[in-house]
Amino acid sequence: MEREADLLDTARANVDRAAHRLGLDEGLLEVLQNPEREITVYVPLVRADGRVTVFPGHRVQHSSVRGPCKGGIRYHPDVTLEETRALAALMTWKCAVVNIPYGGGKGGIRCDPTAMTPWELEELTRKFTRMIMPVIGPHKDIPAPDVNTSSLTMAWIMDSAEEVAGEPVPGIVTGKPVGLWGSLGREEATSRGLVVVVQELMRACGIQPREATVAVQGFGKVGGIAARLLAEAGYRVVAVSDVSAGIFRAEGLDIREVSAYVRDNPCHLLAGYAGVGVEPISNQDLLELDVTVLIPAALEHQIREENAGRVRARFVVEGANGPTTTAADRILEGKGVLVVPDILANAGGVVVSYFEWVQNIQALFWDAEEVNARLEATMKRALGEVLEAGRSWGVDLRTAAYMLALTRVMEAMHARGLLPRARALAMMGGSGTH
């Protein structure tokens, strides 16, 4: 309940603020806040011990006006329709911000994957796929991995869908194994997208890489790779942290050495790393370092009302989802800290999912260089558009990103004749077209 309330509050607050700035009336806002379609299925499964269990599953399609719905499928005991709705809406805005031709979707099955055998999980996935087949497809709705699902889960979905369709449909899911129509470059996509955002931001502000200092909270798949790529690009990464420890060196850390240490030590953690001149730092102190760029790439709600006033970074680039609370956002804005919102900064993953789908429907395979080059171009363009939107509307980048996303969705609705004509024209005249 806590999770749902928090999610809905934050997601609705961002959309409400953007809608208010765009001058949308209640009726239009209601259209944007509600999904187009949602399906709930009850999947019966004969368990390994002979019992029958019924698992509720959902697929929510928030919007398809800009293209097929896109979003993950998660397996978790707390999956609810309410939460799935909110996550589906977030996918609509994320895809619209980076201007890829997708709407938003999300799905999930309420189950405890730790209590199920591998065969039960496979059978559950296959049955769920068959039950939602009428609403998914390469040109309707394209699931992807999410919490407790993986490339293997996607392979099962694709295989089950092909049994029903009687023909290959690789584009029905993304996040597949590379050997089964998956895309190269997916593993590093979120980090690479994040790094492009940092580099473009610095370029736009006239800051040379060697002049910029960077602190990264979270040295895992996103933060660790981002720190390495930034260091390779000449940025001075002065602090990194993970769940075990934080390390700081004012002259810059040797990220290659730190990465090798994490890779080679038995726990794969930062704890115990001891380079020359390296000092320990707490996760909390890292967030308050006087650096050019702070990248929170670990957990949600790390920059909060209590510590936002002590953040000294000039730029916060959100690698994690939801690292800044709404109250903290206002404090950072008041201090003049530029926050690049998660909806844009960590969108590299969904962009490469889009590339996987493009390759699948064309039966083409791009090499990693091509995937990375296209990702860079997409993220550069998206950041430029959000910066421009922020300037022209005179709002913070989170509000700008949502306003841009809403505008794009409304433009598509207008073009399809789904909006009252006068209202749509007024909306687009008032906002400018991006």
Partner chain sequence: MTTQVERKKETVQEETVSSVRALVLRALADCARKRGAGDAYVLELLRQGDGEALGYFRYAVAREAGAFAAQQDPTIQDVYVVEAGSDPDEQPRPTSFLTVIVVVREVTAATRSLWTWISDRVTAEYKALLDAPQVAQMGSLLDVHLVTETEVQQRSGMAVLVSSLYTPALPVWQRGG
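Owing to the predicted nature of the structure, the values given are computational and were not obtained by experimental measurement. Superpose the two forms; the largest set of C-alphas matching within 1.5 Å is the rigid core. Positions refer to the first chain, counted from 1. What changes on going to the form predicted on its own:
Core-superposed comparison between these two forms: the CA of His139 stays below a 2 Å shift. Superposition on the rigid core between these two forms places the CA atom of Ser244 2 Å or more away from its counterpart.
Remark: with the core as the superposition reference, the CA shift of Gly234 between these two forms reaches 2 Å or more.
Since we've got the form predicted in complex with the partner chain here, give me the form predicted on its own too.
Since only the chain itself is given, any partners or molecules it might have are not part of what comes next.
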């Protein structure tokens, strides 16, 4: 599909740009752009009505030089190997930029979970797990929830893996239920990490919460929680939207009330919400509001060449993966809009997944306050390093984040002896500078 090709092209373009600034040669770039391993399986399932359906599934391991591969598993009708490959690469750069000891992986099954029974989804998950068992494991490749998968899905994967292994392997997945070795704080981690980034940016720019306005596109697991946390911190969230509707109130929305409405709505959507002074707004109009912070937390490529010139936000903090195209990036840069890229802004989820994995290995668990404090410290450090890299290299934050990530992956490759000489590090002016 065009959407998938665009995502892969955008991911590759970001790496190309960073590699060019670092002076990497074509051979090294080819290594960085391609995955280590891809597996495709075809999962047969006897449906509840007796029909047999075969579902294609994928697991891509992009890089393991900095540690086990890490990345979610999604269930969606549009899952393809090409999309999975792009998302696996993004996970490599995301883990490297926040400096946790993981590489990137991603998986998915092409299916429509809305047309399947709970029993069918469980059977599909268990069969898929058994088929990819040779390539996953606590020290090889660690899946997590993603689109249309959940903590329950991870419990099925863990249980199926333990049946095969004949022993407990809680570290084989993260994002598990808390009662099955999951971590406190995991459900809100991506949103909390994003909010830390927003708060640190505002603090660095001398902007008080009460002075900042925020618009959030996507009122789901990431955007909805981020909007609530920002409102609780004193920010004025003036607009939110989802696939069903968008709402705007210049004085600020009552996010607690909006969240309660979505929670109690049978479809869990914004459609039909009518608060005092609230006006309807389209997704496109939301992206073009005159606000301090715009958080695109819905689908990829929402800010494109044709609408980037109308974006009036001072900061764009990417909650979704790939919400801004390469062409739009250049336009926003020219307008002076500071964009915090997805591989940094939405990395809170994988950071706390790492914490869950550490707790599983130690069999020693932390309370929510410790998890959140460690997440905050990690995100602050990562943002500071990317800001410093941007100043040092004289580039925008997306390019800085990718340059920093590539540098760390290259350093690991060199330390392992996977590069014949220190040529790549010499091109970057030495190792360990960022």
